[in-house]
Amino acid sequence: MLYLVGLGLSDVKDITVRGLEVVKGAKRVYLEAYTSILMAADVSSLEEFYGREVIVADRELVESGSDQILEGAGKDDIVMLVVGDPFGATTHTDLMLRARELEIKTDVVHNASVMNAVGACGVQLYNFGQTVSLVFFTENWRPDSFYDKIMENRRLGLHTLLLLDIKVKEQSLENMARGRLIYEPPRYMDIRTAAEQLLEIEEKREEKCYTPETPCIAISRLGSPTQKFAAATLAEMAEYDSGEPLHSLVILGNRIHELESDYFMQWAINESTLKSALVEDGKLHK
């Protein structure tokens, strides 16, 4: 059987009891290592905790080497460990579909992910709209498809969770062109970069999806002992030092329940500025 096992958000001990039992009894254990990272653990600490080998599965192996991962899964248990919850990325759905094509049984052990733990910032999960990903801009590539999804959410008064880019085991265009297996250092988008890119696209589109005064919540190292929240305007976020990764950003909708504002106001960088921004944003998007 193929098992997808969620690891949670931070520590080796965030795995569920059932997930740990599955790992200990499996023939092979892979760790999907490019859509996210465990903030307080690495492969060696996982191996020490599990008492067994963990095979790192990079992007190439997960997306192109599914046959290698699934080899023998018809008679033995194979595990793919996933940071957060197994269905937090479409890659894992693809692997499940491939297993089904090969008539391999599958099972999933769920865990906490940013998609539900984001509620810790103070806004209610049922008030979120579409989640969007924000990628690093390059000199020649500055995609803005996320803008329309944020606009749809904002028109409905819903919050938007932005998942910020992670670059792990990426190659430069030159190295790819020359066929050289040389990888760039890992990069993790911070809140400041995300805010700058958002403001750049608003300046380009000029559709007032959001403004420099739009209220937001920055989320850093969610689920870890050093997790941190900050509530401020988008312009203030462009000056905010969010520290070590990982980071996410919430653009607030204009239908803020007072229980939400009462809760997230404790994270305010400037309480009076934030209160004014909430009032003005409500007027702009009515």
The other form holds:
Number of protein chains: 2
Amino acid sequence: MLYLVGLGLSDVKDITVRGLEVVKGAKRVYLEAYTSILMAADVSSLEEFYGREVIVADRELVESGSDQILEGAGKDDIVMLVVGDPFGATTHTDLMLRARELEIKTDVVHNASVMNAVGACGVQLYNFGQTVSLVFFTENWRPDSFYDKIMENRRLGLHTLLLLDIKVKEQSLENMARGRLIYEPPRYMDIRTAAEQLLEIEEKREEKCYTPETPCIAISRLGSPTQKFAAATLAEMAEYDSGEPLHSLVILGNRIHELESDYFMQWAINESTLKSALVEDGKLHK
Amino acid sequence: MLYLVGLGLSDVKDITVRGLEVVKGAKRVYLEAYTSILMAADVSSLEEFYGREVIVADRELVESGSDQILEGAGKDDIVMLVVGDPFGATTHTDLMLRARELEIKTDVVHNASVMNAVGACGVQLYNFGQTVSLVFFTENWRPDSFYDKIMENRRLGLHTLLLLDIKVKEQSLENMARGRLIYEPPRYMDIRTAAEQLLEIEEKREEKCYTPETPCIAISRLGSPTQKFAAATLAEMAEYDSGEPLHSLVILGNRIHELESDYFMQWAINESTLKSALVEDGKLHK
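Could you output the structure for the form predicted in complex with a further copy of the same chain, given that the previous block was the form predicted on its own?
First the chain shown before, then all remaining chains and molecules of the complex.
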């Protein structure tokens, strides 16, 4: 059997009781460690908590070595640990499909992910439109397709959850070209960078998808003991020090229920600025 | 401290390790038992698993008795158990706001909910638009506001997750009028009823938001050992026996990635019908 087991958001103890039982009883346990990170745990703390070895599965292994991962899964239990919920990334759908081809049974232990835990910031999950990913801009690659998706949500008055890029075990172009397995230090997009990139594309496109006055909620270290929210305009977010990773950003839509604003107003960086921004921004996509 | 603890989807063991610790150490533990149900567990099995008393909190208590729930939470730990993730329903936002007013500290233990676990059906979470609730029609009350929301999603090519009504501890109008605390048996909307209601409103509105040929995925008992998916047209769904509750329904949008259809095709009730339906439906919102 192949088990995909979600680890939740932050701590070793965020695994479910059933997930922990599956991990303890498995023949081999892999940890997918490149699409996200568990904020308050590393591999050795997982190994200590489980009382067993955990094999780190990098991109090469998960994307090209699925048969190696699945070896023996016809008779033994193999576990792939995934930060958040197992279906947050397409990668694991691939692995499930490959298991089915090999007639290996599969099971999933679900857990929280940013996709549902984002509700903690005070806006309702059913008022969100499509989720959008924001990648790090480079000197020559500044893709702006996210802008159209945010526009689609904003025109409907819906909130947008932006998942911010993480770069783990990435090679520089030079090292990649020379075939050197030297990896760059991990990078996690912070709120400031996200806001700057968003404003840059608005300046370029000028379609008034959002403005520097558009109200947002910054979500930092969701589900961890140092979790922090901030509600502010996009311009304020471009100056905001969000601290340690991980971060996500919500761009609010104008279909805001009073219960939502009552709740997120407690995180306001500047309450009067935010209140007038909510009024002004509300006129943008009438 | 007030803790909101998510229970996940199905089994007593779907609680997280941290959630279980919080429950065991708390002074009082409530279970919110009217916006959803834990499929494979009842109060006595929770009590047995936790080794402690669990107080069932019905609608009256949660919505009007928050001060009773919060009594003593300034010094003791009080837990509210919530099926899925604590922020699935607005109810718990209210309770958090009330705790803040009383200067009671709060913490949340997140868990899986249908809002993220729906990814298990094979379509990607970031291809979903807004989530829509579908309530039981009555003879005189057949609200169709869901239709406009599905239309908004469909015009963008996005999938729609439909949360199907559950009625737990509801009074009949007659019993309510007479003040009799007699409750109707619980009812959970099945896939067939959902599909019939959807088709009825399309017939009435005739705006071609969807048709009997629109492809959908039925999700039954998500996250439980008897979990089942079915991929079929809406007309087929109106004939589909989905078995025991709970159920959700996904109406597919036409932005379907090949990896998605590769995956959900395994649940097809009739593969050739579904394939041609995907082609035909794809033309509807071009």
